[in-house]
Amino acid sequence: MRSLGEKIFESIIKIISLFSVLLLVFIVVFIFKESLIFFNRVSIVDFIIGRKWNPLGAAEDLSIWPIILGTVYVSIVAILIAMPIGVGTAIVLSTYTSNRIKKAIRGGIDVLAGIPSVVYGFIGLLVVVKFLEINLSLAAGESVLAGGIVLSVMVLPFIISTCDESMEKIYEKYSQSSSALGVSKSYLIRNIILPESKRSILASMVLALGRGMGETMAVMMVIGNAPIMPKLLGKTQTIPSLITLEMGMAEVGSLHYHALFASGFVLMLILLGINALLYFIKSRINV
């Protein structure tokens, strides 16, 4: 029979969980409510596929297709850069590193995750943007590539932490057996650890992609913030940077104001769709 303390603790946990769910529902409903005013004037399809963003123009001039592509493009570039580095680092930490060195490196990774995004943006503006501008002879180094590089550093801790924990457990499970059979460590990594870690690698990708698509300050400082069709070495704009830059100047209750809420709602739908797709892929992976 459970004690009174256990019942109280269980009730507290349930209340906190319910509060978290209600808070999430409130946020979604609020954003949808503010977006609905705009969607009564402009259809969501026209808003998504249109290529012009002009807050001073007519309602039809408020559309975000280039901004959606910019958001996805920067995040994909970041994932392509960060995933090999992150997975490789996780392999080294879980299989080739002693406990003392492992603790020091993990501490550094935790510090990396705690650095404010504005610091990453400032370093990216002074180092990455300037490097691209000088070495690639660009008129301005602010670009999708600069945003992807900065963002890849920001999502690395999430990838490393997620993969390292899973890989370490798998290595501990099979290391003694593989040593007894005379199997090399490289063979163990290629044929057992990596295949067994597919779920955690995919989970880290989802986490990093969600983090990347929602990032604002650091990316905003290095991409140029131009609502045009994105190119790797050209300027672009993301949905979070659009909302951050223009929400303060938008008149409350105006069409521009509600269009920014609609942009946030579209971003939520994109993230929900990506997570649902990757969850479906994850469920199909045999581990």
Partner chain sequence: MNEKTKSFLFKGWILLSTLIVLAIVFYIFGYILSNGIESINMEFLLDGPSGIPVGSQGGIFPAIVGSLLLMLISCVFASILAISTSIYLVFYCESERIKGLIHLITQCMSGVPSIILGLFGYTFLVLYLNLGRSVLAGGLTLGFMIYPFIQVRVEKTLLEVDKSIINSSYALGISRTYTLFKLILPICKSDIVSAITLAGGFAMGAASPIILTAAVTFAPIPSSLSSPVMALPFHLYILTGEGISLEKAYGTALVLILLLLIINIISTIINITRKEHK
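Given the form predicted alone, corresponding form predicted in complex with its partner chain:
What comes next is one chain alone, with no partners or other molecules.
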């Protein structure tokens, strides 16, 4: 009796686990299959390097080079802004603060990480975009820069927590022997801790890049969504926002519809590459 129950339970667990894993694989295969229909008509190379996105035009008019560039551009701007701030904060958290203050600041950063992206987009539209319009006297503040600024705030928590964690370990490792030498804390950090945490800093950067490129709502609300070659102060388009905005309108089964899947597929490939890079960097962090 008892062992029958055991066997049934074990089988249920196995079946559900198998189902979950197959489901995950199925999602990827499904996206691939739907994009394949498009790639049968337009070659993947033309799709990627072509300059024009016009859903109402011919097949050759569906290509996403400017959109890929826009996706990358916004994320890179975000990282350029967020890295120095994030690393600086991580240094303070891991070495300069008492436990109580550390906890409080970390709590605040966790909250920052928990704010939904649509709220970031909302504030970005009302504050960042307006600010750019007034101060740079732009006709429209929706731009790569606006997207980058909003995104930089969103990736800050990832950067801070990744760096903070490893810096804390490195600091614990060296602080005693270094203070025995009579060296100041700032000297220790600049000459040992920062160089030692190089890989973690790089890992946090790649992580942030991946997060940023997949981000939808916040970016979509502040970049103006025009599929043109991106300029820092001009409108742009990213792959996630392209899919969000056009999927509802695209006729099911049309070339436009499959092209949207294809762009999703390209995004997944890019992110897969980034994740592989991240995995590679992480496996070499030996703290």
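Think of the rigid core as the biggest set of C-alphas that the two forms share within 1.5 Å after superposition. All figures in this text were calculated on a predicted structure; none of them were measured in a lab. Numbering follows the first chain given and starts at 1.
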| item | value |
| --- | --- |
| Rigid core superposed, the C-alpha shift at E10 between the two forms in Å | 11.7 |
| Value in Å for the CA shift of A276 between the two forms, taken after the core is superposed | 4.2 |
